[in-house]
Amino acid sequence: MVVRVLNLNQMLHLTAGRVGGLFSRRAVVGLTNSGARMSSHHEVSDQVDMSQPMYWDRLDTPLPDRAWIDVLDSKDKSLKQKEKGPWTALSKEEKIALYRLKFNHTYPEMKKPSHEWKTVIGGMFIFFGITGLVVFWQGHYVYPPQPHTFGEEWQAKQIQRMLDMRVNPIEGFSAKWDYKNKQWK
C-alpha cells in the first residue's frame, strides 16, 4: 500500500481543479440541455427539433426539406388551387407569390455579399492592436535590458577575435577574410 502525502499547495490545486470542473460542467449543461431558452428580448423560445424536416436557404442545396411557409391562409390556399391549372393563366405577381410560399430567398438574394468581412477584419485589427500593446508592455516592463554582447562594439571585437583564432578556415568564417590585405574577400 502506497501512502501519498500532499502538501497544502497540491491540495489547493486539486480543490480548485474540482471546483473549476464542476462550474464548467454546469455551464455546459446549462447552455445545452435546457428545453426553453431565454432570448435577448426576454421571450422564451422553444428548442429546435432536429429530427423534423427543416427549411434553409443554401446555394449548394437548392431544394430544402420543407416549404418556407407551412401554414397557409385562405388567400394562399386559393393561390395553390390556381397553381394546379395552366400556368399561363397566372400573372407575374401570382407566380412570385407562389415562389415566395416555397422559398424565402432567390439565388441573387442568397449570393448578395454580406458586410460580415468588415466585422472580421475589424476584430482582427483589434486583436493585433491589443497583442502589440501587450508585446510593447512586456518589452518595456517585463524583459531585462539587452545584454552588452548585442552592441556593435562588442560584435566587432568578437569578429576580430574569431579572425585572429582562424575559426573554420576551410569553408567558414575565416575563409572569407584576406589576411594579407586585412579585408573581406
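Residue numbers count along the first chain shown, from 1. Just so we're on the same page, rigid core means the largest C-alpha set that superposes within 1.5 Å between forms. The structure displayed is predicted, hence computed values, not measured ones. Compared with the form predicted in complex with the partner chain:
- Picking from 91, 113, 144, 108, the hinge for the rigid motion between the two forms turns out to be 144.
- A rotation of 14° separates the smaller rigid part from the larger between the two forms once C-alpha atoms are superposed.
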Contents of the next structure:
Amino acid sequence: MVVRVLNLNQMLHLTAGRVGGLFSRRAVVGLTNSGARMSSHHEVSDQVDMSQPMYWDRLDTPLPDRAWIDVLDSKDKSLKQKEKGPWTALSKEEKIALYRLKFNHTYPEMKKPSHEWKTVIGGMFIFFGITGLVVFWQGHYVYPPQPHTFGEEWQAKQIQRMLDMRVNPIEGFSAKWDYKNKQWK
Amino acid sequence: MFRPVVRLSTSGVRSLTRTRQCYSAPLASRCYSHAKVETDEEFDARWVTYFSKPDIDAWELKKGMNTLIGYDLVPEPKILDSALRACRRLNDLASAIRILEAVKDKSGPHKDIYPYLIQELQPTLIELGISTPEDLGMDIL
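Please give the other form, namely the form predicted in complex with the partner chain, since only the form predicted alone has been shown so far.
The next block holds the full complex; its first chain is the one shown before.
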C-alpha cells in the first residue's frame, strides 16, 4: 500500500481548490436564483440574494423596498399604464389588482392569528409527559432502596427520642407536644 | 392632537428633534437637554413639506412613510394628505391604500382615530380617486 505524504503547501492547495469549487458553485446558484427570484413566488428553499432590495410584510414598515410582483405580464403592464391616469377611472377590481401587484398581504392578513400556540402547548405537554415517564421509570429502576431510617418504626422511635431530648422546647418541635397528656397539642 | 398622553418610548434613533427629559435620573443633577423641543406644529409642517416636494421619488416616499409610521404617534390628516398627493405624483395607488391601512393600524385600540382621519381626508380621497380599504373590502380577511 502506497501512502502519499503531502507537505503542508500541497495540502493547503488541495483544500483551497475544493473550497473554491464550492464557492463558485454557490455563486452560480445565487446568480441564477436572483434571476428566478424576480418572479412573484418565492420558495423558502431558494437562496435569497441579500444584495437586492427585498420585500417583506411588516406592520411597522408599510412600504417595503420592493414591490411584491416585479415581473409584469402584458395585462399588468396595461393596468400600470392606466394607473398613470386619473384613479377615478379605475374600477374596484383594478384597484385591488394594483394593490395585490405591489403588496402580498393586507394589514388584516398580516395580523391574522395563527394556530401555532396549540402546537406549542401540545408539544410542551408531550415533553412533560415524556419527562414524567422517565422520572417514574427512574424511581422504579434506578434509585437504590430507601435507607432503613425512613421506616415507620424507626421514625416513631426517632420522634420519641427527639421529645425525650426536648428538641426546640420553646417555639419548635417539643413545644408542640403536650407532655402531661402525652399527645400533640 | 393624537399624541399619547404619556410618551413611554424614547426611540433614540428617531428622536432627532424630540429630546425628552430623563425621568429616571439617579443623581441630583437632571439631564435636561438644552436643545429646543420641536412643537407639534413644527413637526407637522416639516412632514407636510417633506411629502410636498414636487419631484419626490419613490424611495423618498417609502423612507418618509416608514419613518413616520415608526414614530409613536398617528400622523395628522394634513401630513397624510401630503403623502397621498405624493403617491399621486408617483402614480402609485397601491401605496396610497397601504398608507391608509398603516395609519388605521397605528391607531391601535383607539378606534375613533381612523374614522376621523378618513372624514378629514374625504375631499382628497374623492379628488384623487383613492378608495379606502373598507371600500375595496380589504379591511376584513
